[in-house]
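Here's a solo chain for you in structure tokens, the form predicted alone.
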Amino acid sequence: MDKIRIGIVGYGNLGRGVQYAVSQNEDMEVVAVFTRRDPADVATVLPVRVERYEALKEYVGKIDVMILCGGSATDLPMQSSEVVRLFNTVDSFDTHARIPDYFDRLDAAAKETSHLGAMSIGWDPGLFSLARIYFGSALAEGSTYTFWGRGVSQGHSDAIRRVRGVLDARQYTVPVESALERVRNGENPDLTTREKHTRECYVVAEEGADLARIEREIKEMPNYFSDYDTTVHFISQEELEEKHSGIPHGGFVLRSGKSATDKRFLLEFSLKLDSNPEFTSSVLTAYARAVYRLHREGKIGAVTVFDIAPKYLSPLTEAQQRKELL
């Protein structure tokens, strides 16, 4: 059986979680990491060739799917666009308030040379969503809600870390409790997003920065944190390794709701997560299967986890599919 070959963008914690997702599934190979860093200075979790992000055009005809591991914040929306049109790409583009335009962008640019590009995959935007969607089609009458942590958000983490001053950096996202289990109680709340969620900020700022100012900045950040009740601690770089070096997440979507003769349902699913990005990279190399397979029938231009139906993520074959898990 020829092996899907698998090239990775980027390597950070995601990046890691990729090649170890790789090895766990018999009928994927990764080829090689493509940084901006200085190669020799990329140490891979498991032995690899690694390249310069320049090096891309050399692996044409040689990956068969690229996943892009950068952040939300300045990375994706950049190198989504310039790697699909050279490969089928899988991204976990997660700023939720960008994702229309950045589908319109990805989806012509991958039109241009005939790719496909699986964006916004992940467990949310990802599996969340599908949550979603499937419980408000099943549940006509009724509201959603959305649910994260407590846990270690990696995309806001990153977009700390790029304000000046700041040398690294942890967010939290904890969910209200008490909204929590209004919605859990039946009792239908309309919650403002500030009502749901606050943030906790755990940063190491540079010697001498303004520290006024990097928590100024953070908290009025439009589509991270302007619209939550946000904490900012500044602490030693010792205390962040000590108490903060791990990036557990999770979190809960629910539907609540009643059929037409006042019978109540309560949906939910949940996730309960040791490592974000090692799972999330785990649903990355699943859509990366589903973006070959696809992509092999002739799919092209950009797609979500709403286009793409289970039967392509799985290993088994259809056949195995129907008797194992129907």
Second form
Number of protein chains: 2
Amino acid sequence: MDKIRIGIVGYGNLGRGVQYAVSQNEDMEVVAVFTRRDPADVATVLPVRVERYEALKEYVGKIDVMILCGGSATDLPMQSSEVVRLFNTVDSFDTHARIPDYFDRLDAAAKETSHLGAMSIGWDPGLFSLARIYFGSALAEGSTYTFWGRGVSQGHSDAIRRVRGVLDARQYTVPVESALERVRNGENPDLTTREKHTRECYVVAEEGADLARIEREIKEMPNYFSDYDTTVHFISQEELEEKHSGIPHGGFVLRSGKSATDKRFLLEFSLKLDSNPEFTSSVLTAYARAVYRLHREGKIGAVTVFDIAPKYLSPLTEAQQRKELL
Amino acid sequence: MDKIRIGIVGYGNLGRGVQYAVSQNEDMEVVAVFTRRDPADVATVLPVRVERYEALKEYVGKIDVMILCGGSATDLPMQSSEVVRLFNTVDSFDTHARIPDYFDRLDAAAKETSHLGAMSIGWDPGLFSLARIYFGSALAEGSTYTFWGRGVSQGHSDAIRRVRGVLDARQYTVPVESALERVRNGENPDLTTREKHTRECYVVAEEGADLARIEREIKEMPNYFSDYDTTVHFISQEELEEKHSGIPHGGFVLRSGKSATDKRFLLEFSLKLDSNPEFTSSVLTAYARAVYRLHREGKIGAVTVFDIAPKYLSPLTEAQQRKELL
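With the form predicted alone done, generate the form predicted together with a further copy of the same chain in the same format.
Every chain and every other molecule in the complex is listed next, the one we just looked at coming first.
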């Protein structure tokens, strides 16, 4: 069997994760990694050719799907439309508010050269979005809830690091167990931001820093912390590295609703992930298979998880899927 | 907006459930119910025209999708190929071993007249199948487990009723909590039939019947009970009706696996349903929407949940889906 030829654009946590995930799928191989850094400075976790970002166009015809592993803030909005003119793409764009605009631009760019670009792939957006659409469709009358955590929020950890006197920090988003239980009990509660999640901060401060001020500045930080019950723990750099070096995450999507005769139903999907980026990478890789197959069927433009039938994701043949998984 | 015109073939628990479920979806309406009984004897839960099964062909052009609500043992294998020659269909065929053959016959019949038939729709097969394919694709290395219950198994309840001296019975399938916990802990256990589920039987016996013999005959019944730890409780007809008149069900699909760097991931989907048939009906109804839309796009033949992109299920427009659910 010819393997699906994958390219990786960007080589941080996500790019490394994709390289690992492809190694777990026999029907794929990574042809090259593309970076904006000097390729000589990039040590890959498994052997693979490393190229400059500018060399992308030399790989036209040699790579079936490019997996874009840059960030949503600046990398993906710039790169995705550029790369999709040359290759089919998969990306993990996750800035919810900008999704409609991003979709339109990716769709237009992809159609210029008859490519296919799958966007916002991962677990949220991604598998959690799937849970929301399937649950909402299967149960017309009800309420859907999404909880995140317990897991590390990179954005919130970064925000703490910008506070004066802070050397390092790790922030955990934690779902409120009692709120989860109310949903599971079928109470259909209206939950405020504060009632759904708490924020736990582990902070390494400079020697002699005013800890009370740091704690206050964190807790009062608008958007990031002021709407939440936040706890701040000052710890040593050693303890941070020993106990908080992982990037775990997870969460829950629940839908609670009822039939026209008031029978109650609860649908719940949950994830518990030792490594957020490695799981996102694993999902990106499965969708690269789908993009490859759909493009061969003539599908072009931008797509999301909503547009892709599950059969395209599985390495099994359709007959095997029906026999073994249905 | 023109409503999607639904027909219901068969009017037991499932047919009634579909009528209720359609009443919860504004974009659909039930045009008629078709029955093999005398229509005059069928009291519907909501007002609707009731027709003889033989009148089906008079509704060609008046109904967009027929939801087949018969049983998998005899009704569906006979009816589905017949009805799909006249209409698009949705059914809940759930005899796993016969799925490949059923698919081929439905596919051939549907293509004869360019119709679309969605088969094996519900929660297992159905939503649980979706969990199995998405989980397996998103996490290449791991083990998938399906547990059912706590819920009533109609087939097992019927089997008990056939034991001499038994007047009535209700059988619950119960997942073994410790087995679920082992899976959640990432042990990837090999579980035997006995280790996954237990069977709880509530039995009403004839006055003076030999209870010890009944209990023994139940517990030793091959296929149904002999491979399980089974408990038998003798109760009165009144208690059976008071405490065991519902048809609850539910279950769990879990996948436990790891990345190439040994990071562990746990994916879990669970359902808790007050009424098994009413939830199955609700899923059938959502897939009727998908069948209607896909057929308008030119799709014909047999399909399963694996072949249908989630966007077709939701009453929201694609732009709304991306904005609100992604």
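We call the rigid core the largest set of C-alpha positions that still match within 1.5 Å between the two forms. Worth saying up front: this structure is predicted, and the values here are computed from it rather than measured. Positions refer to the first chain, counted from 1.
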Aligned on the rigid core, do the two forms place the Cα of S178 2 Å or more apart, comparing between these two forms?
yes
Quick one: core overlaid, is H197 moving 2 Å or more at the Cα between these two forms?
yes
